[in-house]
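The form predicted alone is given below as one chain in structure tokens.
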Amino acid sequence: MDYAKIDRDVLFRYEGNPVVCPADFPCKMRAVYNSSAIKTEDSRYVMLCRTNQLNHMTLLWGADSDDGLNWTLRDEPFEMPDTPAWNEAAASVYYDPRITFIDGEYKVLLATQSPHECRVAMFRSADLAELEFVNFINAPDNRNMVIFPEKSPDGRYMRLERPNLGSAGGKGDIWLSYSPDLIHWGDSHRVLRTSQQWNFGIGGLGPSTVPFKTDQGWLIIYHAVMQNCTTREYSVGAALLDLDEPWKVLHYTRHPILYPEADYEMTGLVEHVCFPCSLIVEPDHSVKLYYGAADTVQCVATGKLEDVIHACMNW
């Protein structure tokens, strides 16, 4: 008889989660969720908060770590653009920061959304004290947009996307393009379909962390979207992409690494979601793995570096 034989448990929920609630924040919050944090250079962890305003209007805040686990708000969010083609592009919203170490600084990825549908807005920042904005990096609908660490064998950047499909109620597959510049990009393909995501994933799937690269491929979370009588729930998968050929998947998850179970996920402004922000491979290769609960709170899991590619390799 042919089926999975899950032999143990990848995650564990961090026993202080949430990590950050809306009550955490100097001035009353509606919700802060799918929020990415990066360890510096220097041995800091810093976390990019996209928290909701009563209205559900969005501030981008930052909040600094001395363990990953343990966070302080900063006294005020970030200061965002105020231009023309900014209040445009973000006239809705902003939210799914994503955070990339190369070139020596920090590159952060904002999705911003508008009656145009979805741009991702590139920022710098030295320190992540404060962002600089770059420039827009595609036309609308594209989204969870993530930068590699490292560039490619013949010297171009890349990145994971997931363009919106209206014909698959605004969701897709997980695409790869290349760059030469992180400003103009082409050159794509695609890496992961839905329909090899059955069942927990085959409403939707999006590249959600940085790639870490280990001697078995590009390590890469995703979200999963999968379709419920009365609501869609957001899992977590993984997979190792080629090292040199990043859009060729060599092992991929069929279950879900992660799924919505504690209350804080199965409750709150979404039901039933678990959203995988970012990851953080510590050096003795245990991991943080930092998503969003139920739309509503900020929390983190934990574990090993080698659960996690035994199940891309085994599940």
Ligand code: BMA
Contents of the next structure:
Amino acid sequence: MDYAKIDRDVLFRYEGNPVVCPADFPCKMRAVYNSSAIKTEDSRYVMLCRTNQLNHMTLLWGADSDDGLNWTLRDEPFEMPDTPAWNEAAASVYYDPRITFIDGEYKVLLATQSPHECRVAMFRSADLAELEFVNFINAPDNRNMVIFPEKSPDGRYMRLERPNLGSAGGKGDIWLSYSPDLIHWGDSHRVLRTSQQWNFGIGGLGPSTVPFKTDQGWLIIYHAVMQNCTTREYSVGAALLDLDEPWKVLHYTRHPILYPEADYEMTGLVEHVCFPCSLIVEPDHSVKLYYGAADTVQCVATGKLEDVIHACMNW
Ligand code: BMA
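Right, and the form predicted together with the named molecule of this protein, after the form predicted alone?
Starting with the chain above, the whole complex follows.
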């Protein structure tokens, strides 16, 4: 009988979860989740927190840490643009940040939601103290974008993304596109199809974390949606992509490496959700996966890079 003989866990919930809660803010908040953390060149940790106010309008709120586990929220959220284009695209919600360090600065991508559609906005920053709006980088309807931390062998920027397909219930497959300048994108290739996923991703997939280069390929972490009668469960998968042609999937997990199980993942504003937005790989190859739980609190799971790669190859 051919089935996955899963012999170990590869990610472990940090015992101090959740690491950021609504009650941690200096004023009342409803939720903080799907936040991205990055380790800076001088070994500080910065988190960009997706924060819901009481009416669910969002803010992006910075937090700082010395160890990536204990976080101090800043006094004020990030300033956002006040232009007609921004106010049309992000009327009430901007969310699920992803941070890439490339060309000596941070590029931050934020999905923006208007009543009709989703676009992705790009910001730049030298130090993540402030964000400078650059532009929107797609026509609707697309999200979950992550920029690779280095260019392709032929010198182009690369990103993973998830176009929202009406024909797939608003979700869809993971794609890869190229760009000469981070603004104009094309030469797109499909990477992973929802139909390739066994059960746990059949309701849609999306790239979650910035790809990490390993000897075995680009490691990507993605979220996967499974629909049943009562819930839309969000869990976490991983894959290894070809280093030269990263739309070619070398290995991918047929089973989630993290799925809603803890109380704080099962119960909240949206039940049964683990939604990662960033992965930090430490010099000793331990990993920290930052994920939102039940659209309510921010959590971390830890593990070893070699175990995640093992899961890609064997699960
Ligand atoms: C997705 C996004 C995420 C959210 C998830 C589960 O479509 O909106 O931000 O965590 O749904 O509600």
